[in-house]
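Take a look at this single chain in structure tokens; it is the form predicted on its own.
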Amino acid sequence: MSLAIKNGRIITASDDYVADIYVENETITSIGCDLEIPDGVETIDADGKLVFPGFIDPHVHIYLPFMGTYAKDDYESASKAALVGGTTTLIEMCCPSRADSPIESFELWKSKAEGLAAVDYTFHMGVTRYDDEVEAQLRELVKRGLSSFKIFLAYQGAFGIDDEELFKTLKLAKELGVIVTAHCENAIAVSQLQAELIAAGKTGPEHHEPSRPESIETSGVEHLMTFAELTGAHVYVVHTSCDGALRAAQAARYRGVNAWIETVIPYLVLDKTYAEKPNFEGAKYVMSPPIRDIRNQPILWDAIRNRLISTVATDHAPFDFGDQKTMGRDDFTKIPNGIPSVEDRINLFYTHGVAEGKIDLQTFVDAGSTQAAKLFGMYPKKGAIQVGSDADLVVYDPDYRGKISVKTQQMATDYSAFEGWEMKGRPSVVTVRGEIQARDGEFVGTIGRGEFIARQPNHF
């Protein structure tokens, strides 16, 4: 399999130049000006377009049993959605319950991708309890190619762990060279606030944010940072939504804690008024931590521009509005959490970031691809345009203009959280290891082409 991309403006996390790219056997083999391309090789003219490394979403849920139902996407629909939006690699959260075996859960989650994934994929392994059996299985899973764990400081009795389990998980991670991703809240505080609000008759989706205020997220980050400092573990705060949580992580980094910060695209473009829409429409925008007061948006954008926030993900957790979100019509605590966005992340990030002058192109690539590859043990195989890197490439048309709509989306949900929003730019060609998988908003590739990425611990 050979492919050539000619005359494109190549953008990486640090570079900006015009050149040709030649691909053979799934990898980039040559980069240069006026490359000689053998006869018969498919050639893409990228004149006037941007060429990015394939984007990586480091935080998605595809197979997800949650709140009595299951996420709507499978790997076929999620892959198609990711690809038309420029994402070529997904890192899914494998989230067993406290009663489940980690190895059996990993095998279950992996089985959902095999044969259906059109993107490459890997997993963060959820640690939802800690005992000798779990420790032995976590050690084995690291040998099988998982180099990141996931913990929840929330969802007590389901996914959440206590402080003893937190300490032991971080100690093991430090020993193995594994980075620990963390959902930072406080389960007891959330449950108490939820109970008070429901008892007061405040049952609508507009009360979801007050039940999980910024102070709870901030205290969760502070708690994690204390334990990271004590153990020396490397931690990664997922879906950071507000100024307080960002400051808590930055304060820890200032005193030497090994911490990285993720935000997600909904926090950058939505605010809490969306969850306050009447007639239960606000349920479409319920996620945890919640979308926040709009005053947080410029703070998050500034942190991305200054590369204090490392990655922009989605926390894609797709549930239908019509028959899933409505499970919580009379009790907001029963609304399945999540905003479907794996398809829209890169276009929203470009439209509201690059096109509006909030960030430059190199930062766009760094936060959308390269940092995830580096932190999670895939660089420079992924997240780079270098000789020897996988030929995961996005030819991006900055002049495209269009609108987001449920009518044209690949995601399986019955609504779009961004219905009617303008796109200023869109991928025109997307490749996975040298094979074209999407063109101009349409999936044109091979279902099942995606491969599991076995990773080695970074040991930082």
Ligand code: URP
The other form holds:
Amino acid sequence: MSLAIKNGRIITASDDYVADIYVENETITSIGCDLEIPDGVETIDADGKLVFPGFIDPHVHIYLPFMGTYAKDDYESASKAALVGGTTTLIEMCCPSRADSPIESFELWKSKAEGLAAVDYTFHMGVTRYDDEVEAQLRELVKRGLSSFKIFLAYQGAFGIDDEELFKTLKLAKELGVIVTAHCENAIAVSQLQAELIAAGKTGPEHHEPSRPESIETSGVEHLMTFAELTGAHVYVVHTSCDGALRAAQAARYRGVNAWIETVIPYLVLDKTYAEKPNFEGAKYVMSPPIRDIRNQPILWDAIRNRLISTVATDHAPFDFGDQKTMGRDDFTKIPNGIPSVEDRINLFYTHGVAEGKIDLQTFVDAGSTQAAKLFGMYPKKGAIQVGSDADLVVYDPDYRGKISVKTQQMATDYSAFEGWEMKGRPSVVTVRGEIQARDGEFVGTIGRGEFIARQPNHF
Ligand code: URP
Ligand code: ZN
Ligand code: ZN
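Output block for the form predicted together with this ligand, input the form predicted on its own:
Next comes the full complex, and the chain you just saw is listed first.
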């Protein structure tokens, strides 16, 4: 199967040039000006369009048993949503509960993707307990192609691990060349503040942010950095929401800790006033760490522009408003945490980043695709436009104007956190390994075509 993309403005993390791309058998086989395209080959005219490597979302939840319920998407709806929004690879958090076996959990999570995924996918392996059995299974899972772990310093009693487990997980990761992604909030401080607020009758979603203040996230990052320094492990702070947490991670980097930083699109465009909306509407905006005071937004954007923040993900964790978020109507601590955003990440990042002049096109590609591929062992198969790379390509129309709405979204949730927001730009064609999967906001691909990506440890 062959495909040609003619006359597009090719944008990578470092380049910007006009050329044609020719694809055979799922990979890019030539790039150049005025390529000879054999008769009969499907050809996309990309004149006036931008051509990006397929975007990678390195932090999503699809199958997620959490807070007494399950996240709403399956791989079919999540793939469709990702693809119409320009994301061609997902890295899902595999989050077993403490009692579960890691290998069985990996097999369960993978089974949810097989036959339904239309994007390519892999997993960060959640380490939610550490003992000899878990260690042996983690070693086996790395051999099976999982080269990143996920740990939670938050969610005590659910996914959270203690300090002995943290130390041992990082030691193992260092030995195996695995990078450890980490949710950094001090779990004990959160539970104390939650109890105080509820006891004082402060039960609404607007109290979620004060129950997990910036200082708690900052101290979580500092804690992780101490352990990373002691063990030499490579760590990746997920969903960094605020100045303090960012500074803590940067300070560690300056003293030589192997640390990388992710932020997620909700923190770049929303602020805590959304969680203060009346009539429980604020519950739509409850995630952890919480969306913050607006003063943090320019600080996060500056860090992206300076490439101190490596990746912009989503932390897509979709729960319905109608019958899931309402589980916390009388107690904000019971609102399932998460904001659906896998469909909107790239259009929001482009609209509020590139179109508003906050970042350039190369940084957009770097943070939206290339860094995730490099950090998580997929480069240059993914995250690049090079001869030999997978033909995951996004032909992007920067002149498109439209609005986000639950009425047109592919995500399975009953609301959009960005209802009515303007998009300045949208993918017109999205390919995964050379096959067109989305066109102009519609999924036109093949359910079940997505492949598991086996990754090698980085050994950095
Ligand atoms: O609110 C969030 N972030 N929900 C998903 C679970 C997590 O912490 O990543
Ligand atoms: Zn998290
Ligand atoms: Zn998450």
